[in-house]
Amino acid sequence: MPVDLKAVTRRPPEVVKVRVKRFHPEKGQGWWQTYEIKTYRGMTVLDALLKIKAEVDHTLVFRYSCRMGVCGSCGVVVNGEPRLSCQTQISEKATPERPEVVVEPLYNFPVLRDLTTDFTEFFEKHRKVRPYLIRLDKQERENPALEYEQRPEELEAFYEYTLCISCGLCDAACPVYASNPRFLGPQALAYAYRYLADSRDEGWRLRLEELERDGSVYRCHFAASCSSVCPKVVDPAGAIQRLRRALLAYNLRLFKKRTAKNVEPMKVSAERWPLPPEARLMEGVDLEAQEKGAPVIPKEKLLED
């Protein structure tokens, strides 16, 4: 996804109109409603939208939680896109000429009330693809005393997919999703892809099993609208496309996958690097005991004034 740099240095206009689509879940009614606000730079949706809650109109329901783009929890549809609205500047979509932001709830998605909607069959389709490590051996599983041998190409190799933070917006924007209730969806493919390329998994041929019972590989049309609002450039247009080649291998009987093997753990061996001379260590703290356990910190060193 794009991203305008630049936008939280710039001023946007000094009042803002925040046009939001409403629902009310009780009456069954969906209105537009809209707010004027003054802003200030640096103000994001997320921002306007916690104002008009606290100082407007307090009936006014979206979901939020971390406000830095980790958590994916404030997705919604900003001037027709599917965005973040922690990551989105009001200076970015109102400008002097058109002081407007409209505000809309994810695509594709039930409406709760307002700007929440439900993720259940969302998650539901993610659980549906085992999004997790599977081991065959279930002596390994329950009792671990070895470690996995990965090497960084093989990690690289997956490892933009464990950035996904399940916001669904890659969803909101596909017009699969929309259009064919069985899809997976974007999201859920990519997650399968990044187990399938995980060189520590052994649960390939379950998933693909899977995948090609489902038929949701082939519903894809490749619009790639799905990477192209992804707020973490994760590109999950591209993980389908490496599913329908690994599908393809597998049904020639090609597929192949190299396991990571269990080894010993890593020893370390090098010489513990002296404290600097300037260094200075607290009154009554032991380094050598706190690297064979646990540090205990003495509730009466916090309560002191």
Second form
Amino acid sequence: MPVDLKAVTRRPPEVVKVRVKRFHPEKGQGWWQTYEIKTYRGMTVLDALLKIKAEVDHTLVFRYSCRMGVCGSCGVVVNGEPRLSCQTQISEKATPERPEVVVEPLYNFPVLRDLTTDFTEFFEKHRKVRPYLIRLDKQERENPALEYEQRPEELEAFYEYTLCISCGLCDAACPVYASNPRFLGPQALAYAYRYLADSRDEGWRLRLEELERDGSVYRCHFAASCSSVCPKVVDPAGAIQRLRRALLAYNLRLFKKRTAKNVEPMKVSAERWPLPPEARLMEGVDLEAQEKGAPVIPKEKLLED
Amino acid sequence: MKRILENRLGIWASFKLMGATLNNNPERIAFILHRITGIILVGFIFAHIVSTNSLARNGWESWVAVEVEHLRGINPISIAFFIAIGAAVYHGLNGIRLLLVEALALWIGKPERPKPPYVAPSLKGFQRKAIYAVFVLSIIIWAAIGYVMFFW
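Write the structure block of the form predicted in complex with the partner chain for the protein whose form predicted on its own appears above.
Now the full complex is given, and it begins with the chain already shown.
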């Protein structure tokens, strides 16, 4: 996510034109509409859309939830670039020479109304790659009593891909996803690699054979736009290339993977570690008594209203 | 009446200059150029087959004589030939980079935890330098060939 980090410190132009691509499903027509709004320092595109909805045109429809780049539901195309509208500053896109922000619904997604897009196909493709751990031991899977053994470096191999928030920006930016409806898309393939690289997963044979049959991995041509627009730096482009290397190794019968064993949970020792000599307790504090019950705060230390 | 608006960009996405609007993404420009040069090369192969076939009936030597006549000096055929050579140079060099990146997953860095300035590992790996190398090398080779073709 190459966000302009200093954009928030700049003041956007006083009045900004927001051009929105709209669509009305009952009239069955789309049109461009321009709104003029007054801005303030730190205003995001989502703030601008909310201001339009509150003050100018309440028929404008868009999807949002958390307003802080965590839920991934406010993805739109701002000035030709797929972005989360809550993370895009007006001052980043509108300049004093050209005080205009063009907002479109996400490319490659069916539009339901205005800026709201349909994610059904997206999540069907997500489901196709089996985004869950597969273990061969059915008994342990149904009634787990043990823990998985995983080393820190094994976690690092796939941790990056677990950060995906399914916002769909990568699919909107991908040129192959745009022209080939059967292509699974960067998001689903990144998730396929996330579970392939996970040492706890034992379904690698199933996954690789399904991916080989589907052929989506070979459709990628490394335009790397997915990694460039990802707001969580998930790097789907890198994941697809690694998936392709894994498939090559699998077809040459060279693919190897260490899968985690089920181990007994670690025992918690009741032994107390001694405090270092420089850490002395305050006078009159009984640590063991403090740990048994809730801490007692002296009355004189309580703040008055 | 349309209840849903299909917003798929289609094949247009392969040529749309999103590389210019997307931040930090010369890979997209390389991809678009790879597509365009590929189309030029397909056109060149057809033209080449047609030209060699129709003229080769008079024998190899007469064909070479005609080709040399066509490629001497600046004329539409020599310019088209020059463009096809440039396309072949870029397509070949970028193809080598893509082979290494796509088949063997080389030069794309290691998975890492996101940290400022939040650039994905595959975008700052060695393949990024390789892209610039491909751009510069193909321009140099193309210019050298142009010098030999037109001004030697």
